[in-house]
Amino acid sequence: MREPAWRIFAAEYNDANHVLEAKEEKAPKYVITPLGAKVNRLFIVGVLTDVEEIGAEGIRRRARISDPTGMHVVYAEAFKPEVASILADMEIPSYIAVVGKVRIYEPEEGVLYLSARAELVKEVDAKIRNYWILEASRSMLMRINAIRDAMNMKNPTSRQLKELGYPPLVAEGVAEAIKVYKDIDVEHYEFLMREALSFITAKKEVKKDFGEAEEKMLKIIEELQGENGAIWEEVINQAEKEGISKDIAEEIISALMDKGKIYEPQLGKLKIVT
């Protein structure tokens, strides 16, 4: 049976440390995220920030996309040259979706990089991406409360999350997450899932020209932006201490993200589109 591709935020699964493994050769490896996703396959949609040749053998591009709540890392290997192409001939920034399965590197015990192997890539526009944005908040959501149901069990098994009316492995996932994850901080993912939302319901239709204000709003991002971006907050309080005010700051900001001059390569930072 072909694996479900998970609609996941960067941010859950990056912070995912445990792999479940059956011990049967060639059976399928499995993330297991804070939130209980059980996942082999991922479908990713977010912004192209980055693509980079690399010389590794088997590898042939290496690209990071950003979502509302961090950076997916995804690589096109040597036996899909048709995926390598696409990343390579895309323009940065650029909407993107990849259908991709589960990359672990593990160099030693207790350090886990994870990262996505693209099988397949196309470019999107900003509805598709609104959308993914919806249908993974949709799905966090089931998993933050069969996490709450499993966190009120005494010994939470999957056969009791499925008699809740979770998923087989919604509830699998979930019960094995609450086996070697401690402390989960449902709050911290719940926040994460309220301001991706916010990123799609609270953009603003912006088509004044602001004119001079914009190339000084353009200055201060590259000049506080860094390797990483420039923090938005940083940028705000740089502007007014040039006189331009708050409002008109965020406005001049939605607007240059309008104009594709400048993007988001991560939730609250800013870089400008070279």
Given for the second form:
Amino acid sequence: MREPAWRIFAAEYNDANHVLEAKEEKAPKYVITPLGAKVNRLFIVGVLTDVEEIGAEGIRRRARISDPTGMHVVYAEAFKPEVASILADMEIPSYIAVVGKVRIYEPEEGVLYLSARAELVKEVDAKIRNYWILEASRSMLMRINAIRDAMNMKNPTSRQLKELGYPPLVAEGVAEAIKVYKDIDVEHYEFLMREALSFITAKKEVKKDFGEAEEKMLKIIEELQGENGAIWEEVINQAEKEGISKDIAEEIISALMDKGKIYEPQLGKLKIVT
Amino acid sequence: MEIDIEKAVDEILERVEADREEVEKDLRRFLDYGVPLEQAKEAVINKYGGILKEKKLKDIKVNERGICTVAKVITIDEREVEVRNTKRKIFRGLLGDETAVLPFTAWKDFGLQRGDVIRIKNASSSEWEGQPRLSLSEWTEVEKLDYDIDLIKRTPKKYNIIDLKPGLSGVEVRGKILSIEEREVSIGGETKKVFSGILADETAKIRFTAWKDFGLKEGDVIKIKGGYIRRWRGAPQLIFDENSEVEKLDEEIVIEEKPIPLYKVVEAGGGIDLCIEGVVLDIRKDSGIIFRCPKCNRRIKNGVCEEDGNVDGVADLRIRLLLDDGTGAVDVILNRELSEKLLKKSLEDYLSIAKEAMDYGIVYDEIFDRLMAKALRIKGDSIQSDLIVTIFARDAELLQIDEQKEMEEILMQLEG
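With the form predicted alone already on screen, would you show the form predicted in complex with its partner chain?
Complete assembly follows, chain above in first position.
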């Protein structure tokens, strides 16, 4: 059976710390996320923010893809030169779609680094990104409901969840997640989902020009950004100190984003596009 | 240790007819020589192997060996599978007796036909969908018997059509007959009238075959108790016969078209008149401009047809893409007309583009560029395929998405 490609937000995927491994050789490995996604293959759409060469020959590449909740890390391996070359040629930032398999790195017991090994990549547009946010949200919502149903069961099993109408992979993933994760913070993920969905409305086609104020704002961000980006609130505070009101400052930030001059490497942080 | 031996003797006696004390003595002798318990058991069973115990189907468990039973062939289908890179013919179907109905796989041609009553010696069982499945191999003996046996009358289990998958038996289904036709088939030299058509409920449609004249006609809404599901032409098919009950219902079924999640399509192994939605996550390499034989319409390579030799190939455009909705994945084949509709370019356009570039590969690249990661809605039927459920599209369109509306719907469910 071909493993379906999960649309999954970076925050949830990166929170996972459980891997399901069958005893047989060559059997697929699954990452079980806190909300019970049972992931072997992923479909990620987001903003490409960074591509670096890795390894001695430099034919492998590691890319970072930002979605509204966090960063997906994607590897283009040496046996996929076409993927690596597309990544190398893409402008940063731009919208990108990736189909990939889970990549699990466990340097020591209990420490898990999750990423994706790209099978296919393609540059896409905002429409496809928005549809991906909708699909990822719908998938998350179904699993949130399943987790809540499972929490109400005495001894939740995948069979019981299937009987409630959940797809087998969801039922199996959720039954496993309930076993291995303690105190699953469902509200936290609901919050992330609302945030993610707000990206769809936030996208307006107005591109106002704020002239000098834009330059001022870019300077502020540049000063505050450091390695990981400037914290949104700090940027707004600094702007207020320099005489730009909060509302205007936010409008300028969104205008700068529309123009592709700045981007959000992760939620609530800003960085200059170089 | 003692307990192990008791248990092992019980297990041996379940499989062979023998004296308890003798069996225990034999077993202990092997164990004294240091033969591991499992092997010792096998050795004792082999010793008494000549008198295998005949079992009823309901007593067969998962992962048993040396099974001997008498059963009736309820359905049987031939299919081709690939085992270690060689194609081989296998037979799948259902066997029944008065205690149970079980799916089976025959790994060689025993010449079985629907309705045969057979004695099976030395079969094994594995697990399929939580129940045992009998496996008839090279080492299995099959003998046709000249008497009939009764089949179990079970309380049928209710299913929606969408949940019917090959290998199920004793199903109860309600549906509306969308079409029906009569035809004659010959079975073991005998001609029989069968009635085939399409049955639908609110969830899906399915092909059916009735092996008895139930006086059915188009438009009837019926309830079938005691049907079987087999796989036919790459889709599930509902079978009912003299062992089934059919009742006409005085109700109407409204058939609406709504997309089926792909994991359901994958579970059923296909379906007919399907409506599905998903995102294109791969364009298969055999997509683009291909050439067909003008005589037999087969795809040709380098101007040579496997059947008709050297021919002047006729250009055609087709796309085979992978559609994935996050729950499952299927292949979809688009013919020339649908490909042109989605790509908004004609075969002629592509032929001249390819000629200019002197490379047909450029057409693949453009298809990838245009369709990869896009959401599609497809209508069509599944066709025979082994690796992945494959749907031959009758209609295809880019999904129109009202982002705002869908977002609000999700938020509403979140509050709900």
